[in-house]
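Here we start with a single chain on its own, the form predicted alone, put down as structure tokens.
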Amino acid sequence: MAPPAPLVRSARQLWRCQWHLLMGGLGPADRLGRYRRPAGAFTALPPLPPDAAEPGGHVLIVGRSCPWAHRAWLSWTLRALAPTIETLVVVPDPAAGRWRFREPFEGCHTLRDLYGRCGADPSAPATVPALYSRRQGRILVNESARLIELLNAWPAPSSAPDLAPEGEGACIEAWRERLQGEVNDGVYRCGFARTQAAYDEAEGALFAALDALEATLAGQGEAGSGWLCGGADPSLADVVLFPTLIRLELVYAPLFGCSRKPLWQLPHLWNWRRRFHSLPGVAATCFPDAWRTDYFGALFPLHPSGIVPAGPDLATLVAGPSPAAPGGPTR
């Protein structure tokens, strides 16, 4: 028997009030309900440390589910920086809403503790990624956009690619600027929107950007490199795109409502994702089970049940041409 209509109306109103309260804790929004990412603590691009080439002097702190940390992890991987920068993986503590260390690091049990020791404003979020200097005893930078620039300038083997070659600078910056707002942050603006109008605006911008990416890759023709700015190697523009696209079907489409068009309908972009995933070391930075568990299990206002639904196998998203491409598998 269905519950009485007045009870349903009251429950809906109560839940909506609670939802707005919970969403306020999850992420700030402007008066029109559009999500606005809070400012970080260590956002300026620091100079290259004098001990950058020395082994063991620096630690890159990352989390497996965080796409902003993923871009730093990818830069570290592609630039082959393991000899001079260690990686340290923190794990989420959903109950406390924070990142914690598996073992104490520099005397700290949580990332919040480390941020406090390094002089961060208590109101600033303690987020990953973060690059820590053991010599200086502080976090050098935690803004991922600046961090990947620093990692690209870090001393690296001669075989490591330059992710921002001079001839591609204007193209890289143009794509990075657009991707940051419309794609990387765009999926969050969809998921964390407080109103239908805010969601519609963010979702429209997201898929317009994906269509533009598809057109750019298609315009290269068969002789093109297949990377966004046409170089022989991927650039920082490719690096910042991958963490979002690799999570699209697994997290952002089902949880954030980014489901207007499946990526297989953008065959050049689908193939781009497959090629990037096949680069040496990239697959080792991808943890689909952790992504789904952390997103569906931790974002209570978006998914109150905490049930982690089944999703596609990552292997099916990175193997072979898009089903929409000529000669691609049928569905």
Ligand SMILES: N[C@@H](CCC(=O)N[C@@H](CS)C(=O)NCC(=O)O)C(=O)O
The other form holds:
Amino acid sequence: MAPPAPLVRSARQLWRCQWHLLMGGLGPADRLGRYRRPAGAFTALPPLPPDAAEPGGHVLIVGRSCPWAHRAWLSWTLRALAPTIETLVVVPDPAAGRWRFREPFEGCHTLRDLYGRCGADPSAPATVPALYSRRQGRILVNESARLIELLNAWPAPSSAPDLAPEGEGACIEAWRERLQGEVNDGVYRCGFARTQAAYDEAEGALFAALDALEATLAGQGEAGSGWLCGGADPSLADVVLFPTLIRLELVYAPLFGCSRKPLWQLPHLWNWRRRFHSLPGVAATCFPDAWRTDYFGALFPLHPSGIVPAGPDLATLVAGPSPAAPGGPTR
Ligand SMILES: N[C@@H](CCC(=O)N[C@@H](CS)C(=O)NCC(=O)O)C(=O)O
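I have the form predicted alone already, so could you send the form predicted in complex with this ligand?
Complete assembly follows, chain above in first position.
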């Protein structure tokens, strides 16, 4: 039997109050209910450190579920920087709302402790990714947009691709600018929206950007390279797109309401994602089970039951041509 209407009404009101309270900490919003990402601590692009080429001098701190860390991890992978930069994976502590080290790192148990030691303002969030210099004993940069630029300038093997070749500069910049707000942060703007209008605005911008990406890739025709700026190798524009797109059906569609159009309906983008995933080393940066557990587990105000959904299987999303593409499998 349905619960009595007055009970439903008061439970709804109570939940709404608590939801706003919880969301205040999780996803700060402006007065129109639009999510506004808080500013970080070490956001400027630092100069290339003099000991950049020395093995063991630098540590890239990442978390498996974080898409901002994922773009740094991808840049590190594609640039083959393992000989000079170690990666260190922190694990979430959802009850405390922070990242912790598996083993103490530089005497610290949590990322917050390390930020504190490096002189970060206590009000700034202790976020991944962060690039730490052992010699200087400090975090050089924690803004992923700058971090990937630094990694692209880092001394790398001659076989490693330049992720920002000069001839593609304007194209890369234009896509990065758009993707950052409308796609990368766009999915969070959908999920953390506090009003229907805020959600509608973010969701509309997100799918308009995905349509624009699809049109760009389709416009390259058969002879195109299939990367966003048409180069022989993926660029930073492709790098920043991948972490969001690879989480789309697994997390952002079911949890953040980014479900207007499943990606298979954008066949060029679907194939782009499959190709990017097949680049050497990329699959090793993907952790679908951890993504699901971390997002659905940590974002309690959006998903109070805490039940982690089962699918879809990542392998099915990167296995073959889009079902909508000519010659693709029929559904
Ligand atoms: N501006 C940062 C944002 C990074 C970010 O928000 N990281 C999240 C995980 S996806 C985090 O570490 N949050 C911890 C916190 O806010 O305390 C970047 O792009 O690098």
